[in-house]
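The data below hold one chain only, encoded as structure tokens and taken in the form predicted alone.
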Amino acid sequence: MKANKTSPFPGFFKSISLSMKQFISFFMKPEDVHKLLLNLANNSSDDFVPILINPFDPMLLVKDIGLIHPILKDVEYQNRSGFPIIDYIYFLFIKNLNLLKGIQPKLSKNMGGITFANGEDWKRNRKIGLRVMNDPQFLEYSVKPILTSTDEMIEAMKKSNEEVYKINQYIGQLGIDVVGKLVFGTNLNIFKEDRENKEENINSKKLSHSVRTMLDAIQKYLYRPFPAGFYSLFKSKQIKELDSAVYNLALTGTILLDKVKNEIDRNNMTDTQECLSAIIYKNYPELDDTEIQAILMDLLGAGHDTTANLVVFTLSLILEANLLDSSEELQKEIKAISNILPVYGETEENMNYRNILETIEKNSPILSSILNESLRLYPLGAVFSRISLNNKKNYTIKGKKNYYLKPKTKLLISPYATGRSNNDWGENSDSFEPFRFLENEKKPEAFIPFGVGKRSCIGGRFGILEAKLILFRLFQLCTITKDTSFQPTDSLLAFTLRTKHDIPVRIGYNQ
């Protein structure tokens, strides 16, 4: 079969020639890009597309399905692309951590713990990464933990006696809150009225700011074509309250990470024994301090926004269809599960929180359903980059056809895009149909809301645990509805995406 040669990079000046539609993503909101990759995926004939998000940076949108899994599963393509301000926010973290050590910085292009580090480091991460979240003692330890935290949202709700409830910042809120017990086995006290801990000198409303302050930069400066080295030089007011923002977070993970080792060392384990920071110290005394906080910064910044996002875009796409009041299903299972929930305020260790696990993952097809067509419409890594390590002239990625890509390629896949192909999910592929995963027990390729290969997310079956412990509580507990003021689920790109408008709902408590 004779190769359909494709030229990747036409060149900064032929790339000018590009579609006005493809162009303009350079000026549009960084917000809208993932609607702008769904329609150019809809409306080309090619496989590849090329893309520019800013001039500077040419890539091509992969838009054949059959081409994607090859294309991820091939070690050729296991390095991803970073992005500018990802990069000074890693620098800058790092950089904090040997200074609050009092030793000299310690910097590399792979400091991005799991998510944007590459070559050795990202495979010595993963592995780690990969053992301790799907370790067992860890997921049934952190049910607790999970149920404790929604349990303590509840009552700050409830005291606060609010009329209508801005649902999503408390879930914001809550998922802070789940990744500081889970990661560092502490108490952040995020719903508490006096927020500082003063035991351990971490105030928690800061870190809540500073979680968020990152999070509202990133989607502001993820697609300008700045180096990264540009933000060090010119300190916009949003890059120095970001500045100000990694420092209290790399200050608040050494306070906490040094708790667990001194605890660890004087074999004085307790809540914290099973946490992330503890089984990654106790279990790999290679590495030093830095690379153990670089892996966390991971597990609490991507940990905290993905399940927190999933859990809003889930509940709001309930409250749309109003599956809670017509879906007998839905209500049976919600029943179900609630008996073998504690009851509020009384999760003692003598609760069977395995057994818990194990029904939640095996006996909850309907949220699992809901839960994967909220992934679909709305994947949390909306887009993400690969790039080529081949060094030869030309590169054979062998799918439906042979394609010659050139070395250093980067290609840019969108879930969001594959999770809306009107070829693969048919004419109603914007639609919520909250059983559509209930019919097809074979999910299409088209399918990945968690990647694909070895570079897919480590986190995705923890994360799809977490958010149904976190709804199946909120079920149990409280009688949701929404408010007047309530619009269709909608949403915009930042680091992850998440919710475009405030989720106003109204709640009664049923315990």
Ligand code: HEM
The other form holds:
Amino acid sequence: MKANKTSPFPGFFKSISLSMKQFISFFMKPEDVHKLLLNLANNSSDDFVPILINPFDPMLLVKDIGLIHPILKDVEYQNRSGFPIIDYIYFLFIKNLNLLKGIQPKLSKNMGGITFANGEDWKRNRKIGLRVMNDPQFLEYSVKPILTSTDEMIEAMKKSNEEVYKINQYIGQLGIDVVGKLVFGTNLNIFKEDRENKEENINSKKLSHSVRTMLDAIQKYLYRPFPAGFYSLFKSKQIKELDSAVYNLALTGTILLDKVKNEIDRNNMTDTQECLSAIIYKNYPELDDTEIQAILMDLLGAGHDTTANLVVFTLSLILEANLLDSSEELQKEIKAISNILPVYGETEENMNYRNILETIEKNSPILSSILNESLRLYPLGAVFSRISLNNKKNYTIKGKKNYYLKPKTKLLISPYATGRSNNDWGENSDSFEPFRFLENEKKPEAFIPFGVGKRSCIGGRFGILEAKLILFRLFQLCTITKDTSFQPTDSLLAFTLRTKHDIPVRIGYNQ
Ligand code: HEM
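Right, the form predicted alone is done; let's see the coordinates for the form predicted in complex with protoporphyrin IX containing FE (HEM).
Let's see the whole complex now, leading with the same chain.
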């Protein structure tokens, strides 16, 4: 079919309606990228907008939501285009795993995992990830560890006796504590004074430092125009720190996976049998340790920061809008959910966790709506990428107008831009309307915080469950008010979206 519009490339620079200053700051400060996306979303009339995050790697931002859905659902666009710093981290991680096992590293371009893998490896690993993250038994099993870790965090805050808490920092740590339990069935004791996990000899302080170091390095180097090999040769101080952080993650993963495997092999699993590493080891004997570790690392990478920040943004928005005081509906829902949550040490241990899971998932419409609105304004995966397969000469997209895209065209999709476009959400698209999603029976097409189609997020259901459990638990056991130093919610684009400011709160303890 003949398209009535030619490739968007010829109009490349013409359509950038940015001042030079913005354009230059684009190269210099990756954290400004999302402001720019917003500007483009509302001020450019083009369906595709050329983006030069990396001057050697042009991408097209797909702006029109009518084009985003067909592209993301098309197999032609099921590959993701990667980032050199992430390729380097995978490379280092796999190399360290191999060296720890005394195996000479065999390194390929496609390093495994899910998020940045392509081709057959991606297909197989995604199927595994999708199955385990949505396994009802795993979801049911995760309720107790999430609640107990949150309890430990609250206990630690109480003990610290601070007047004002930077609660975002506590929640970041909480995310890692939960990962320890859910991925490896081990208690990292992040919130205990004696922070060692003696049994497995894991230093949890060092572990959470390694996760932070890795995320910070990704943030800093994400848009740098160097190939992955550059980081193997030129070691800045931060890259050296990254190297030892990745080594520590590989070492910790190896110790913990070996423990889980030993327990399974000796038929000695206790309450850890539903953790992710156990489920994968038991159900996928065809995977070797390195392949299992790459999937687990991916789940940590894609799941930890996103979920922790979802809790932080949502809490910030709730406090900013004074919803805990002003919304009777929210108060009622918190009360109803508090009635079914166990209080450890007081409630009978024989809890029906399936019932808790189902009630939290299906019967908390107010918090669901607030979380969706939080995801609309602050989608943690604020931009994601695609690259076309090479098997068509020109790819035709049929939208309002038809387009030809050249083979290997890199596309960028931004849930941040689609979530704030005035066309889709009205003139007040920037304002927080907590009950917006209660009124919409069907979610608007422009709401895509988990992506769409064949590469959409596999952990969304779990992420929402974890966020709800943490928030309900906090509201059940604490009275949280914002401190006078609280600043309106705002974001920075790191690899994922983070809050721009700390969230300073005062806490009263209900029990
Ligand atoms: C709760 C907040 C979360 C948000 C907002 C979020 C968002 C996203 C987005 C936007 C993508 C890209 C989708 C696309 O390319 O179409 C993605 C992919 C992915 N997410 Fe999430 N995510 C969240 C939580 C999680 C969790 C908890 C996990 C797992 C533990 C997870 C695992 C993944 C994986 C493995 C992918 C890559 C899928 C693929 O490439 O096939 N995510 N996520």
